[in-house]
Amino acid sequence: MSDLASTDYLGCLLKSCPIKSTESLSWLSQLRAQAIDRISTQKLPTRRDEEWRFTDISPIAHLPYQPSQPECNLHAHDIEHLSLKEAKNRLVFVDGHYSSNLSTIFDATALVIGNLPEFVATHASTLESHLGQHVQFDNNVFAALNTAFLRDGALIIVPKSIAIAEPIHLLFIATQKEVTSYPRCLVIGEAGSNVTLVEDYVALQQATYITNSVTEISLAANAQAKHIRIQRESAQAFHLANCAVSLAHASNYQSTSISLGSQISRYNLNVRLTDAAAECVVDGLTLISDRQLADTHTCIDHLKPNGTSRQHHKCIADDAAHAVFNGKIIVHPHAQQTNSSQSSRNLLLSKLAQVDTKPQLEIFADDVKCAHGATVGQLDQEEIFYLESRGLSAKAARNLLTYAFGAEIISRIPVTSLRQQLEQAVLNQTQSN
């Protein structure tokens, strides 16, 4: 991709944008105007840069989409097979649009939950601290573009000590063709509080767009949250996605990531231990096949004492797709005593899959224990022809033990309507013809 293409996207975006920089802006509109003056100085990344050698999105470069408008024609009908029925809370955006209609609120007086711009007034102090801080757009550039065109987005804050049961489903619906959609997430939660969230990126069509999205969470001391994050988006769609996580004292994070859609795709996930005794357990699995590229880079950062990490990511990739895995764990000098491993375990059911992985530590604290390891490989012949024996034919073998090695990671969702969704679509994804 040439410079003068990316320059010409990033333009043809710019212009689009309806904030300007001026003086006596609103906080909101500040963090827009600074977004879009980075965007500026910045390049679509290329696999010149180190970060992005293994990934080449350069096809977006000659989809300068516009950005979607909110045209909602759907009915509650046309989404109940994606309802979760234990979610008694759900936000639903439609190409990155709110839509109030679809969505259903239950614990309004428990929680805040609903639509970012309806609570910019009302909870100012708390938005400023925390919308845009987490996930950094200074050399960002699709999280600076998600930041210029923010407009709606997800908001949840539990507040202290406050246990949410149920599970909060996040719909993200892709409806429209040739567009862009900046879907956006903040959860905050406070002080001995427990959420599980449900992040879940649909089409209703196979289609060409862009979803560029933003996540944001921080988990106060002593917080808890469930993170399961699902993408399974049109094959034709191309995904850029980045979380932030930022973990208190004693806080806890749990994050199941489950990439199927899109033929490009990009997931960064940067999780920071920022106090002592911090935990975090991080699973992925990446499900692809025909000339899908899905790309997950992580980075778990301890900061303080004490803490504890655990990464297990999958890759199952056929046919001609590639998947990509870079997983970075950084312990920090005054990280003593942290306990981190990371497993990196990939796939290959055909001789043109591809699988590039590596799994990183940097270590400046010398009293830790820190463990990492990949393996890339095909299917166990020995076991399959156990299973044979068994009275399995080949077929039979093979798409049984492509079933259980991705299974393993799904059945840790804790969701059980949507563990049932997805071991099925992964059930359909591993019968080979």
Second form
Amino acid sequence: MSDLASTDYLGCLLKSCPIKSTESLSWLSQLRAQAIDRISTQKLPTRRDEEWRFTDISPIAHLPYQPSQPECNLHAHDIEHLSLKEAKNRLVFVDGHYSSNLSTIFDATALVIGNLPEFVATHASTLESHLGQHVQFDNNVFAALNTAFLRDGALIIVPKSIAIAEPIHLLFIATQKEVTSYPRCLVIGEAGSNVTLVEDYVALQQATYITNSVTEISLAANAQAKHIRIQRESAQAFHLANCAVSLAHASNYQSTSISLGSQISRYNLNVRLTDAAAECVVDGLTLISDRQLADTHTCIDHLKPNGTSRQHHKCIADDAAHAVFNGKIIVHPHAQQTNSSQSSRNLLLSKLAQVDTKPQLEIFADDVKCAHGATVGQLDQEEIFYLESRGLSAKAARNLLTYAFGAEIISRIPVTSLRQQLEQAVLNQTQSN
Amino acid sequence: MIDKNSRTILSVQDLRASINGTEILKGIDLTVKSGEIHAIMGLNGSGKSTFAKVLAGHSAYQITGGSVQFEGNNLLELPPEERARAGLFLAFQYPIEIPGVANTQFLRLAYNTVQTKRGKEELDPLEFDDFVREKMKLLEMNPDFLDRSVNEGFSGGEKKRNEILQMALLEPTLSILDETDSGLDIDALKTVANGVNQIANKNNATILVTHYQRLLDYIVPDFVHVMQAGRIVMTGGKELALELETRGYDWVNANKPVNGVIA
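Please could you give me the other form, the form predicted in complex with its partner chain, since above is the form predicted alone?
Every component of the complex follows; first up is the chain already shown.
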């Protein structure tokens, strides 16, 4: 892709940015203004960029989709099939715009939950110190774009020592075609708090559109969060996502991200263990077919001693699909006694399917335990024969084994109804061919 | 038991099979009738496990000659799943682990698939649970094994019990047990043997593939066959196993009868 195309693309998007002078120069509009400035100095990444060498996103340069408009015609029954019965709190965003009609807020007194703009006045200092501070946009044009168009967003602040038992469902629904939506989430767990989030990207119809999302999660000392992220966009969609997590002393973050949809998707997850004894579990499953491309880039950054990270990522690629996993783990000089493990396991179901997996360990401390491994393989003929010898057809045997490969990750999701939805989705996909 | 009114379940004639161009089975003849228990013994590499896998339809082997009739039908033209549905069962020497699939889910899937093909009713999860727990008692298996992933983290003995449990569920006409005794301590061996003995009846048949005589103390065969270099070189009654145990396989070479049978 030429630089010209890239400049045109970004320039075209910027034209639709809100004009700065109409708003007071609050910190929020300054943040947007900074982001707009950064966009003008950046280009769309190409495969010449190391971070993008496996993923060609040039197709989107030809699709300068304008921001989606807030026009929601959905009713509760249209999205009933997407609801999670365990979730009492649900924030719904349609094409990136908050829908108060479709949302349900149950714990308004126990925690801060709702649409970001509602809290800009009341929680200014908290928001200012977190929003746009975890996902850096200086060298990330998609995060900069998201921030430039920042308006609605999910905000959750779990107060000190409060544990929210039921999962909170953040549902992002795509309905418009040929638009770009900019979902945004900010989650702050105060000291000793505990929360479970389901960040869920869905489409109600097969259409081409772009989702460019940014999620920031900050956990204070001893806070815990489980973060389940489901990307089940339309098969024609483009999904570009950045998530950054900041972990304070002895906090615990557990992430399970599932990528099923989109023709091209990219998920950047950066977890920073900023203080001692923080822990994270970062699991992922990519299940794709046809000509889908799904790229997961993670970076787990151990900055202080006694941190623990465990990562288990799996990809299943069928037909001519292409899965990418790049898992960087950095252990800084002071991060002694770090215990880190990473595994990348990949299953290719057809001759044309492709997986690029790149474990990347950068260790600068000398007293650490770091293990990693990567495998790429096909279904085992002996396993298939075993199932056939029990009466299963060759196809049923392959489907069951493929399902089992993915189920290992899905089975760790702590929300029963979501797990069942996903198990069914995986069954449907593995039985479709 | 040997019964003159029995019917022929398996008839193997001059069966030859190769893997990657190397001939492993070099002309096997074997007839198994209902009610009978056959033991096939032999050293490692004699072809006995290959014979078991070829009967079950393993695709890695090419059939280069001979015929196999299973209850009057040409077995060799059936894919492995059709053989299983027709009533042939292979208990694996090394049962496969399937992480992510609960044992009960797998057992019910196998059971219902085979039942449907036999024109019988499927069982729903609750009905199946009662049914499988009853069968597990036969093998003194802990019901916890239902909820664990198929064979994952099972000990050698637990895996073999799980194989025999599948055999009990699927009620095969012909069961082939490939080295089922390997890796079992004596208590597990007795339990597994007891299970096999309870499943065996006058309408079905069993082939035990084994290296050692030990298993045959608990499952008494009607016929013992000795395999060597891809052929059955000697056939006798249960006393042949004891003879082998005391004299070793070298004795077979010295006493190989011309017609392959000693009486």
